[in-house]
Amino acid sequence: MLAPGPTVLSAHKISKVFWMKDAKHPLHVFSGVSLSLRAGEMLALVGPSGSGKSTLLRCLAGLEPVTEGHVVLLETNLARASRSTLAAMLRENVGLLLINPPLVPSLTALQNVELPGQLAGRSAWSNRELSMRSLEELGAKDLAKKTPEQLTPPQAAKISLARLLTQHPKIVFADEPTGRLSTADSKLVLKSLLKLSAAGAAIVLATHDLHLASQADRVITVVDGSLGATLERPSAEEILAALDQTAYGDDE
């Protein structure tokens, strides 16, 4: 693994508030969160459902605006960036692995994998070769001609991962990347993320998968919208103990 490089992500006292229809009070998803990440590092946000970790990840990635504070992603202050600047950064330097992969329904699986290369101006021949190699690496070559509506959720996740592998992103945001996958496919995801990290990409995970989280350089527990313990290269057992401690405190 490469030594961690320059800071590629920093958040300063960010908060997210939703106003629900007909609600008398706002919903505070998370509040006062500060963190940073360097190139080549893998950070896992781990917490129970409803803890706010997925919304936090989306805010860090620029997919949702924060209510307070600011996020700097790849030297760009997201609050000050124009839509075109943000779109270009997400397209060129940010990889996304989301629980519901944003595949283009009118394109085949192979064409979805090829899309980032087309937008980057890669030659058609090299783009096709790289895309097919990514599909083959994930055991998904037989899905190339299928459309997104013909794919199961695990198959769609593979196509999304294959597309990501062709991008060479500087930072990857992965929301429950193994949530719908078999053990074998989860191992493929982990192998791919470690490969990207070793190549210098920063990785941010929001996950329930303690085995996946235990492969990260840092794990931060998230409970009720607040950051709890920060753990350096912990085991799955250490993460679980930290979650219990954060949620329930010391009963002694």
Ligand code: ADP
Given for the second form:
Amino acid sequence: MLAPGPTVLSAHKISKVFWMKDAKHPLHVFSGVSLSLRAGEMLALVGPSGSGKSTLLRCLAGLEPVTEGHVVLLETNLARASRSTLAAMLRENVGLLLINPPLVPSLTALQNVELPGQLAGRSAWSNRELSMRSLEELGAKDLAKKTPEQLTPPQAAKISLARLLTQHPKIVFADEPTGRLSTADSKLVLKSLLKLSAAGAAIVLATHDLHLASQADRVITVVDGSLGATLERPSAEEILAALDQTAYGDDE
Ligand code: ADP
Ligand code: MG
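Could you output the structure for the form predicted in complex with adenosine-5'-diphosphate (ADP), given that the previous block was the form predicted on its own?
Now the complete complex, all chains and molecules, led by this one.
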């Protein structure tokens, strides 16, 4: 085991409230959530649909503001950071695997994979080499010249994964990364996440996939907007048992 790395993410009593138009009451998605994560650690948030996993993940990643409390991501207090600091941090050090991967429609799949390296100033030649290797690793070389609109959702997920591999992020936020994928593609996702983790990246997952969650160093159950049990390296069965105890169970 490597010595624990520096803390890369901490949430301090964060809450999120949505004020919906026409609704009588505000929606309290989660409240009083505190957690922290070190470099190289993998954390999985599991819980029923609607429990607030995705919203929590977006708040931790700086994609959405919190209502109360604060998040420190890569030594930056997200509430106090300027837009440009935040944008640079997200671009360079934060990797995202989202359900609808934000691929640039005017670029080919390969150019999308090359984007982080290009923005980081990597030489065009080594960037192409690295990007092609990532595509090859994922069995997606034949997608290189396609445009995002020609890709099926699982193919787009692969391109987003290849892009993540070339980015070398310090922290990855992945929302249901195996959600719509076949078993074979899910294995590729897991392999890629483990590779990034072995390279020192911290990983935060929101997932229904108990097999994937069981690969995490730490699993936290999210129930109705608060954190339930924290489990260290649990098996899939142990996660299921912890979810069952909440009387909600897994909904898929
Ligand atoms: P999960 O990922 O666990 O399924 P979500 O974080 O997606 O949960 O949703 C938690 C709750 O927050 C749900 O009731 C959802 O409808 C609500 N919610 C999520 N995003 C928004 C939004 N942008 N505006 C209003 N309500 C939202
Ligand atoms: Mg979700």
